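Just the one chain here, the form predicted alone, laid out as structure tokens.
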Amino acid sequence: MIHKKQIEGIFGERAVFNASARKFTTFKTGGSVAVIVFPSTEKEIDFLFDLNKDGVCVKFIGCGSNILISDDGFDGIIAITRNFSSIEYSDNFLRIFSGVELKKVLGFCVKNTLQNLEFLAGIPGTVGGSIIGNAGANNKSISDVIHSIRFLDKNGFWCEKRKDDIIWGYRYSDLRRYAFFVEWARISVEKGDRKIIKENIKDIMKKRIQNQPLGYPSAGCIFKNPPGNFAGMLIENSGLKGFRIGDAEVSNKHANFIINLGNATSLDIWKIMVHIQSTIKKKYNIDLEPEIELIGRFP
């Protein structure tokens, strides 16, 4: 049970009750969320851990990408990590806190002539979510550059683990299994040439603009690539580009994107996901696994 006065006592104006998911998700869909909080200290994370332990469901998000919240809403707590926003540079390592957007990481790298992270250009979201999901592009993943991570585990202990002590996979880390909250990551960088770094980022962004529907609300790629294949190609070859339910549509630009044309509901998007999975299963006998997280109740 959520105790409003207790939450207000901890977070004050950094707690919002009965907020629309449309306002903080990149899909711009979803119902009412019981509580949204903006934690900024480890003590506040400990408080959320205690609530979660007592049966209140707590979900951490960054920019609201890579998630789909039910039209029925969510009766737990959404904790938005934007106040964990520091970047520190020392001895060829960045210590980046979980709420920092990836585009701001790249801005810091350009300003300080640091290379190795250009492959993150155009990936939506924050450092915390990208670590949990081992985000990446162009055959590189964030796990390739991680040195160590600090997190609160699901037993309530603050821990620091080196990269090699974490199990990584394609769009996967086992932190999802035992980490309650990722606080920061130490990431390897190298001094480089600012002009070359900017050109690399520009080239990657140019390709994304050409190939992805960045002008519409979406959550990024919907499905993980199955082994030895590409989800977008399978969807496109199944004739599903442009498939539409309500105001949700499979993008004609990139078939692994579902876009909101204006007034889509989460249910519209979910129905398209189910239709895609069913079609690909029948045509190729492949089970497409969602890359996005569903929050709340779906049919």
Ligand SMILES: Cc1cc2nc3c(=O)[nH]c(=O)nc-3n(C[C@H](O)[C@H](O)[C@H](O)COP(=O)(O)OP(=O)(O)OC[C@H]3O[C@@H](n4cnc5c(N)ncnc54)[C@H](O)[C@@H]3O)c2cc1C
The other form holds:
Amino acid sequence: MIHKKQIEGIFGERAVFNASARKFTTFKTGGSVAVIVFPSTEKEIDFLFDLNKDGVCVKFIGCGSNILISDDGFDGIIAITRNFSSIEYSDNFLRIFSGVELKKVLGFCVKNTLQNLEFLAGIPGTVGGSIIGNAGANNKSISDVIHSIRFLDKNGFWCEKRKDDIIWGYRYSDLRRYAFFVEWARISVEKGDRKIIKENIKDIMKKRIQNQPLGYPSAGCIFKNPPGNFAGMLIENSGLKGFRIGDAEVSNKHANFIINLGNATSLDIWKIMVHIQSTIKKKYNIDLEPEIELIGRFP
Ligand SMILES: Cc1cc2nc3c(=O)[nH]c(=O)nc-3n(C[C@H](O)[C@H](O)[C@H](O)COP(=O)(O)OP(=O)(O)OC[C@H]3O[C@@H](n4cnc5c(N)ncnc54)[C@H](O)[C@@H]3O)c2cc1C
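For the form predicted together with this ligand instead of the form predicted alone, what are the coordinates?
The next block holds the full complex; its first chain is the one shown before.
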């Protein structure tokens, strides 16, 4: 049970009631969320933990670029992490709080001539969301550069773990299982040449603009690549590019993207996902696993 007064007492104007999920996801879909809060201290995270222990669903969101929220909405609290926003640099390490967007991290790196993180260019997420999903591109993942992570675990203890004590996989980290909230990460960088760092970022962005439908709302790749294969290629070879339900469409530019042409619903997107999965199963006997996370009720 959500007590409005209690939440207002803690978050004041940083609590919004009955807000649309559209504003907080890159798909620009989804129904009404009971409460959206913008925590900024560990104490507030502890408060959210206690609410969660008492049965209130609490979900942290960074940029909402890897999720699909149901059109029925979310009957709990969505906590947007953007106020965990600082970056510090010393001795070849960055300590980056979870709500910092990767593009801001790269801006910091360019300014301070730090290299190693260019492969993250163009991923429209925060550090927290990227750690939970072990985001990456160009054969590198964020786990490759992590040194350690501070988080509140699901038993209510603030912990710090080194990279090697965390299980990482392709778009997977076991933090998803036991971390309630990721607060910050220590990430290793090296001094580099500003011109080269900028060139690397520019090259990656150029490829993304060429290959991805960046003019439309989406959540990036919908399915993980199955072992030894590419989800996008399987979808394209099944003739599904351009397949449309409502205002959701399999992108003609990149078959593993579903785009929102304007007024798509989360249900439209979900139906396309199901259609893709059953087509690929029939044609190749391969089960495509979603890369994005579904939040709330779907059929
Ligand atoms: C155009 C486009 C291109 C993309 N390209 C790539 C790509 O190349 N590679 C790639 O890996 N991904 C890609 N993505 C997907 C997405 O950007 C990444 O997965 C990104 O890391 C998600 O970060 P986020 O902050 O948006 O996470 P969200 O979508 O907000 O959340 C994702 C998950 O992390 C959890 N979470 C977020 N913050 C915290 C926190 N502080 N503590 C605990 N849990 C938290 C959420 O609860 C949720 O379970 C792309 C998306 C788009 C739209």
